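Just one chain follows, in the form predicted on its own, and it is written as structure tokens.
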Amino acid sequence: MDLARQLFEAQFVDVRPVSGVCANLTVYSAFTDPGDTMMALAIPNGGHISTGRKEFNGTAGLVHGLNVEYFAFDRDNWNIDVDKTKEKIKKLISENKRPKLVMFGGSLFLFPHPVRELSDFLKSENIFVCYDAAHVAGLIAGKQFQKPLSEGADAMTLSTHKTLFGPQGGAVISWEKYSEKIKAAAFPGTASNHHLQNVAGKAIAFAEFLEFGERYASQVIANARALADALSEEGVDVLASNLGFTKSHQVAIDVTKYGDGGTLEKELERANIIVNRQLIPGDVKAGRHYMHPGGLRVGTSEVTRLGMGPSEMKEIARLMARVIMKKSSTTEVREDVIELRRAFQKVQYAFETALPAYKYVKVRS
């Protein structure tokens, strides 16, 4: 908790949750009650199952109760629109749907989000700001991103091993007034044990990202932006252009002039390229389904701590239009990733033994 307070520039720190989902359950249970009405991003705008609708077994709906409404989106710029959404709340308001809470964040997460832009009305409203902050955290850590508790967030909720290169597992990190209720809703609220070798894991974490954080951060971001430009270079249809492709350690691929992201998800696995299929905007509208939408999302995190860099960018680029975009047997192309991937076994940005560690982490005998 003392490392990431540290990390994190924080007042408080919860530790406890086992997962991401769980963090936000942890938020959910502490500042809101079943029937209550939140909002966040929809899915194929980048949003996560766990703020998701019943009718979509999201979380916050099936798990919690909890009625939910979307930011109003900016597809032209990737983000949510600031007027739009004062607008939808201030109609929920009026139709007695008042949300108490707005969860920013998501999983498609290109570009930061206006909480600076919006904390001041949402608070003058009575609501909420949490920041599911699980696939960019690391680069909050690292100081690259953007800093959501300074810029209003109540709460931010994070997983601890995605672009924060821990265990498996989550924290709620907050302002020390609301350290009681968020402790409660943690412990007895949705976790009875909190898996105490990942709070272990998670120490090792937050001490190293204290080490290397910042430089891994840039690093991811620089590659990320690399990876776009090269992809794009090749052919790919990669999404936000007009604004530079990502300010994150994530890329977004338009697909459906070649097929759809299931199916081609499944092609690059083959070629030992994991990628994740996407729900992009308009896929709901053109009647695609999370299973076969018309996306991909690329990330960065992991080649870069095996330390690949912008060179490599370009050759996972050229690896991956082969299979998209040519049609490339997926058995050759494997055999050029495996060539591709020979060079870098190590892991980077970490302590090389366990010994450094300690100067963050004392052990007692």
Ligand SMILES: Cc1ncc(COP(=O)(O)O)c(C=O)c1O
The other form holds:
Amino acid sequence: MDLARQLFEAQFVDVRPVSGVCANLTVYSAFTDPGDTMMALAIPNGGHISTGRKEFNGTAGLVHGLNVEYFAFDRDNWNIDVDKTKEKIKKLISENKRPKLVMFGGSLFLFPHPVRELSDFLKSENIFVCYDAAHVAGLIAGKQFQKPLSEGADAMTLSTHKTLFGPQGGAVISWEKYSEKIKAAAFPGTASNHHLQNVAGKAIAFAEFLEFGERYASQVIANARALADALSEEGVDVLASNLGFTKSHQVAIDVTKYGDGGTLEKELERANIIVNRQLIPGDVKAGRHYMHPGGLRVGTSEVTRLGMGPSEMKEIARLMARVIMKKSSTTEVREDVIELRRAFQKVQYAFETALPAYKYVKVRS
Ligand SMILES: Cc1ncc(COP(=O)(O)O)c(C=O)c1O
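Switch from the form predicted on its own, shown above, to the form predicted in complex with the ligand and output its structure.
Up next: the whole complex, starting with the chain shown before.
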């Protein structure tokens, strides 16, 4: 907890939630009641199923009985539309559906969200402001993305295994004044056993992030930009080109000219390239389903941890274009992927031995 407080410059941290979903559930349980309304991103606009509606088996609706309303989204700017969201919230209030909680953040998360722009308004309406940093926690810890808590968020949830390179797990970060409610919701509310081996792993990840996080996070983002540029040069339709593609670890691709995201995800996997199929704006209207959506989502956090840089991003873009556009044999591409990967076997941004890590941790005698 000390290490996480230091890393996120926060007053209060609960490291017990066993995943990002459980961290979100902890916040729902602490600050809302079943039947309340919350606002989050719709899934085709980048939202995650843990903030989803009951009809889609989303955690917020299914497990905590929340009614989920969606942020107004500006597809040209790939972001939450501040003015239209304010209007929508005022309308909900006039219909007696005042949101209790607003959840920023998402799964497809290319650009920082307007937390600063909306927080004062949300607080004046008595709405709890949370930020789901499941994906971008490492970029925030590495000081290369927005700082949700100082921009006005009341709490931030995260996974400890995405850009924050720790073990599978979660955490809630907040202010002292909310600590008792969060603690009670974390235990006994949403976990009775907080998986101690993971808490130890989280401590190591936090210490490594204090030591290497800024360098790592800035390389992750530089690599995402390099990958987006290179894919675009290969002729792949990279989304958000009007905005410089990305300011995070992610790159989003529209593959509708070449097939669908579900099929191409599997093809790329056959070539040893791991990406996610991704619903993208316009999919639902076009009748595309989450199993076979129009997009792919690619992240640079893992390849960066192995020490890859912009020149390898060009190589990866060429390999991906061979599968997506040129329909080359995945067996042949896989051989080239294995060859590229051969030179990157060692995990970087990590302590070489235990000794330098101990300076971060007071071990009881
Ligand atoms: C925005 C968002 N929140 C929460 C989660 C859930 O995280 P976890 O896998 O740690 O349960 C994810 C997972 O991808 C996510 O994208």
